[in-house]
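Next comes just one chain, in structure tokens: the form predicted alone.
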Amino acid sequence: MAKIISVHSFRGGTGKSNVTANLAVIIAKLGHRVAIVDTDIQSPGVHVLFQLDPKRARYTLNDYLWGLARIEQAAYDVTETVIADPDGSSARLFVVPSSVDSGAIGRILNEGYDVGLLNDGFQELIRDLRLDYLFIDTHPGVNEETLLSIAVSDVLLLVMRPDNQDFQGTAVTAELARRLNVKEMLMIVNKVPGGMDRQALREKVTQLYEAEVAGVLPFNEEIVNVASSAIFSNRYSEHPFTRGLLAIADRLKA
């Protein structure tokens, strides 16, 4: 049965889309068959680190939602774009980017859409294309959306700074997945400064929240530099923050 995850943060800014990219990666390279969602449909940016032209998407996940499209129509496999030998291997790697079009944007802040056909994408991405886990990379913030996808997951993954914003916004957030009863919720630090003890800080989310911390992420210039370009973890596989997302990607598959 494929596992569903839910990336979120209560802010934007987080790098919430570069961890979850980053993750659904590196478990599709131990070959596994992954998509990843973009449900952020008021900023979509998924697509970006996986070098999806908007003009080549034929379909979005607003067709779906609109139901002018199946939503495995509006997957597109990004496989050969971010693993270097696919073939021979079970390892997929599928995105479903929401559209970039203003007017696309507009129509969904103006009419919004039936919520719940997520779910029902979501159960019909994983059964047509086979797949291990799914990835939801959701709006920052509390809404519908958020919350639906929070109550069909199997795993919360909370992304987080280490400032007084985020530690009272996700408190928040917290409190709503366990009224939602998700099944197991994961704090993650990132952008954590070189001069910060991580140790201390690992113990004050745990003890905050209540909530298994499976990583902190340090902050670092190179990611700066990528800019958005290319999957951090396979341009970089020793850096410390690539080893911190193997360590959060062998979490997940625990």
Contents of the next structure:
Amino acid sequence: MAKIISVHSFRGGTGKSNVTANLAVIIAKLGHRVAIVDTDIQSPGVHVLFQLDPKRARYTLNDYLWGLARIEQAAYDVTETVIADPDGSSARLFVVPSSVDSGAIGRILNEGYDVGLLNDGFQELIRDLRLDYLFIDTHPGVNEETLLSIAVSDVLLLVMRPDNQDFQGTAVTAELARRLNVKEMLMIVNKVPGGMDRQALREKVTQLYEAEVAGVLPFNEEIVNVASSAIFSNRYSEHPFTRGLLAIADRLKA
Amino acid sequence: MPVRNLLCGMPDFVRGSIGAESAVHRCQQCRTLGGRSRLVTFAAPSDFQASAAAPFGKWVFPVTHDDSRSAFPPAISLRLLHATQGHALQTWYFEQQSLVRIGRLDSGDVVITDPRVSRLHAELRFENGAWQLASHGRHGVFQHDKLLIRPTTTLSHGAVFQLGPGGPQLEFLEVDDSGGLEAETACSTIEFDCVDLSALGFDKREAAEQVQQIAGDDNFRQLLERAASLRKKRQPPLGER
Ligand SMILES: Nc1ncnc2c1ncn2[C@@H]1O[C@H](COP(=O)(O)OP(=O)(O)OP(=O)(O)O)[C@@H](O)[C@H]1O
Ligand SMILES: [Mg+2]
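Go ahead and give the structure of the form predicted together with the partner chain, now that the form predicted alone is out.
Now the complete complex, all chains and molecules, led by this one.
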């Protein structure tokens, strides 16, 4: 059965898009069919990591939500961009970007969108692209659309940084996710500074949220080297950030 | 457990790039004390940490005692002793190095400018688990005023040998780099600002109130129903395709 994995955080800038993109690539490379949907319509971002230019894309998620296209028409195959030698492998990676056009963003913000339709879109993608994994990159914060995306997921990855504002907000989000009966919730602590004991932090988060911690990822200085235009784990395969992501990917496959 | 650097008393670190086989061994502290930077080979310990505070965007991690013990000879130091008063005029410190060359040549590891010292006067080699001294100089090496005649002599901690008759005396010391270091962690070094985790947390009451505000009304109840109906639309298991 295809797994729907939503990646969310209470506050912005926790690293959702980077985590999503890297996990998707890591899992696809193992020979799976994977797609990412950027549901962060207000501030889309994940397309950048795949060097996709939504301005040049014929259709985006917005077009699907307005009934102008089928969702597969907004799904771009980025396998060749991020996976070397995909030939002969069953690996496939698709990205459904959101529009970066301010008019298109404004329209969605004003009119909202039909979460039922979005959910139908997920199911169509799973069926028509024969997906094994569907990643949903979300907008930060608590809003109805995002809560519903979380609710239809098999796994919620809740990303947080080790600071008190994130700790507080994540406590609320985690509790709401539980009330929404999310099947599985895994915590990821990202941008952990070098002086912090990662094992102790893992134990602390496990205990505070009574949830499984799938990864504690170090603050990554090399990430600026790849800017936002490449998949970090491809370039730095032995980096602790990458190794942390590999462990999370392993856990997701379980 | 970090290795203590004798020159400065600080635990030692290797700074390098991930995946690199060697890195410049450079302790900031002892560099300022005149210590030499050397190239060493290392294998990254499995639990090394990235340091946000480390300059140059590189990685800094402690060389663990066990790692260096298994892969490299134990650290030693050589002290050039004052001829009459016996105190150290100069100290050389070697770790992770199995050959130490002593002589007048600039390219040696221990350089002593003295007419009684040959260009390459003696060599210290770590072999079969012990440090061996071999004499190469014309003037020979003396211990307790006796000329060493065997090709090599095993040195033990505190051994003193003399380069040439009446020449400079060196004291050989095996460095016990484990003493008193058990309690130290990477956090206690100059490279890291240890972050106190106890300050991290959240206010449980405040969180509960916020949850109640969001989840307590009719909207949320509708949201739950909506979620339940959306879930029913899930695609059949892929295993069936
Ligand atoms: N472990 C890390 N160490 C250092 N920088 C990181 C790390 N993870 C992500 N970043 C950086 O943090 C910034 C935000 O990352 P990203 O866009 O993935 O976050 P996000 O949660 O998707 O943000 P938004 O809420 O705006 O969508 C980026 O510049 C990214 O390169
Ligand atoms: Mg994002």
